[in-house]
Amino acid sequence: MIEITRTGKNPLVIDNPVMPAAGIFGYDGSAYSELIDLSKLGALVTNPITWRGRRVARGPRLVSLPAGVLVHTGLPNPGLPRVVEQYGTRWKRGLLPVIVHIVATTPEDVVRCADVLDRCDGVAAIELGLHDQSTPADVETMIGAVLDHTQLALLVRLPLYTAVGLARAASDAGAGALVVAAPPRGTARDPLTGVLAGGRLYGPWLKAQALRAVGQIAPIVEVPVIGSGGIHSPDDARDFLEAGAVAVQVDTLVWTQPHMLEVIARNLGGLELTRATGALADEWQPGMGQTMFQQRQNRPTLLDDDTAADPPDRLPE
């Protein structure tokens, strides 16, 4: 079991220190069930939400890039009282503790999120994503409106390249823990239209920093950090909990290899079986990435010449 928020009246505890970043999940991972194993992930992160509605962005929504992948897509959601009217049942139904991300525009909003949110039973803790230019001052005040208005774990995940400087400041002001760090922004080319966009970064190389930013606030606060930035391999995550951190989320490694997302929570669980010599790859890890509906249809079934097969049984909504 592992505390990842300061202790308090609603500590998160959760079973696997590994998770998926907010924007690459979905609302309640259904997307990526017959994918992967969710019972092996520590948490589940939500897409980012704001109170009200949001379109997806206009131009180019991805340009690919040497080493990793330039994303904008500005943040499309429904609005928080829609999501929580489709999403709200299966989150408190799912396998995971669920952490709502709410992106902070304004404390009017952030405060009306808090207020639906600590009246959902099927929300564990609340990431409160800030905006690149906050200050200080912002963060007390936007940190402070949530506070007001829920008991449930708070979460703050800090813009990359201001993350030392604001770690203290949120810290003091009540963050239960930091999530380091949110991907910085950029600009790239976009080859199909020829138009320059800008939007937010991943890549492997992005590991280097965030891992520098885990390793320099880790120990001036007394909150814990999750590192997120650049994760490809277990071994990537080690290194962020090497630096200080308690916990990893793990961000567009999953659209590509989702697979490895429960490869990397295997590992860091104490999970991973050790693969003896000659072993086939269905010898080392069998079930590996098979949901149980894939198990059940895997499964041997003895009929009589005149039975027919019964259907599968559904997943769970």
The other form holds:
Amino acid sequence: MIEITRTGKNPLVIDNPVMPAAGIFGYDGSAYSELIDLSKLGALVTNPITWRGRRVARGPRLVSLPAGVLVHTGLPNPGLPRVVEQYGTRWKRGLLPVIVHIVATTPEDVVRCADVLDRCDGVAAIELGLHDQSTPADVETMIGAVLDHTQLALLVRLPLYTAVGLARAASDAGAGALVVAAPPRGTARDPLTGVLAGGRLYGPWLKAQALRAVGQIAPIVEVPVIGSGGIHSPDDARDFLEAGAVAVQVDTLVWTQPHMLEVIARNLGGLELTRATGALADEWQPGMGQTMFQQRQNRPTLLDDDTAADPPDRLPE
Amino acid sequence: MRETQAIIERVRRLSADLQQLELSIDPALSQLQPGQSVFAWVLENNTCSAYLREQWIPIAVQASTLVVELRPQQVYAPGQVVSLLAPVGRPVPLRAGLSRLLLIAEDEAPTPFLLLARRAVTAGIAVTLVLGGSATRYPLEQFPAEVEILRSDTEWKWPDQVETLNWADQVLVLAPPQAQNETYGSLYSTIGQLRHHDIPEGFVSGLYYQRLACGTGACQSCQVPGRGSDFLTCTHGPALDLKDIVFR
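Show the other one: the form predicted in complex with its partner chain, since we just had the form predicted on its own.
What follows is the entire complex, opening with the chain shown before.
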């Protein structure tokens, strides 16, 4: 069992440190239930949901890139009340803890979402997706708004390029865990229409940047960090754990090779465990990162240095 | 939906714009119906392959063989192994008692109509195919000889247009992804005028083939706005009744 949010009233405990990222898996996992053994996953993270329904973006939504893809869906969703009406029962009866991803649009809408989700039995936690332009003050406002209206554990997904700057603000504001990070935005020319399209970027290349961010953030915050970005193999996922993450979220790999999500989950879930060097069996648990391991052994870690913002030595620049 | 592996047995260059791949497939895929497709990812490709899976449209399905038709943007070779997610989409719904089928392709290769036309002709259904724009360059020997071929001009007109639209029991239209909204909206409006806005359910459908990210309905990127509820082309399509679509 892995506690992936800070200890509190309703910590989120999962069996396996692997889960799909928001926007990848639908609302209840049924889209992949014939392709993946869902019971092997740690949790299910829903597609991003807003209080009011949103329709799909106009113009190009997908642009293939040499090593990835640009995605701009406009976050289509029927709105939280309709999603809960449609999927609430399935969440309750499902095999996995459900983490509902809500988009930090306005504090008012976020509060409405938190109110509804707090009363929904099938929801294990909330993941709050921050806007790319969020400031530390925005982060504090949004997190405060959610926590005032729910007892559920709150995960906060940080934008990649501002993750390090926002991490401490999110942690101090009460986030139960940090998801590092949301994919960055980019622009590419759509070959079909010939126009420039903006959207989020995915692909294996993203891992190096996300891994660096995890390595920078994990030592300076006192909440668990969940790594996300560019994971395409079990070794990729293990790199995130080594950098200090307690769990990982897998993104577009699920679209291209759905079975790989299960492969990674099985690998990290106990069938192919590797132990930190020197650890005894009772000192180690699946998902334990190097930072936690060192703490258990009372070794000095970067957590002891409040000002540390650089990546730990073991992550080469 | 299931994931299976296939092997490319033969590659045939049909024209400068088209190639056909013959694949050895898992027999379970022989149940594919017109409208359904496979979501492919080449496992052994020495060329620069796309990151996302590609939607391949079958033009012939037998017990253990599948033939798909593609644009020659990627180079494939016999022996390559392909991962296939299938089926993607639903079969094209045909109206009860259908005897006259009108197919219209505008600026897009009528590949998605091939399997449908062959099966319709075999079932004794009269089929007329209207080609417009770049669709006129398509090698027509692919279609059965029983299919009547008409050519439209650049203004979306063809000989005996009114008669043809009144003759048909069902109309299926195909346009490129970037023009679907405009083309289908325009055609639906034209048919509405001809039929005094009395268009029965299922009479005219648009084929929505778009670039897909997941192919399973999870990502919602292929959403098409509808009246009442929205549609996903990968799970509800590719054929969507234009009566239910919001053209914006």
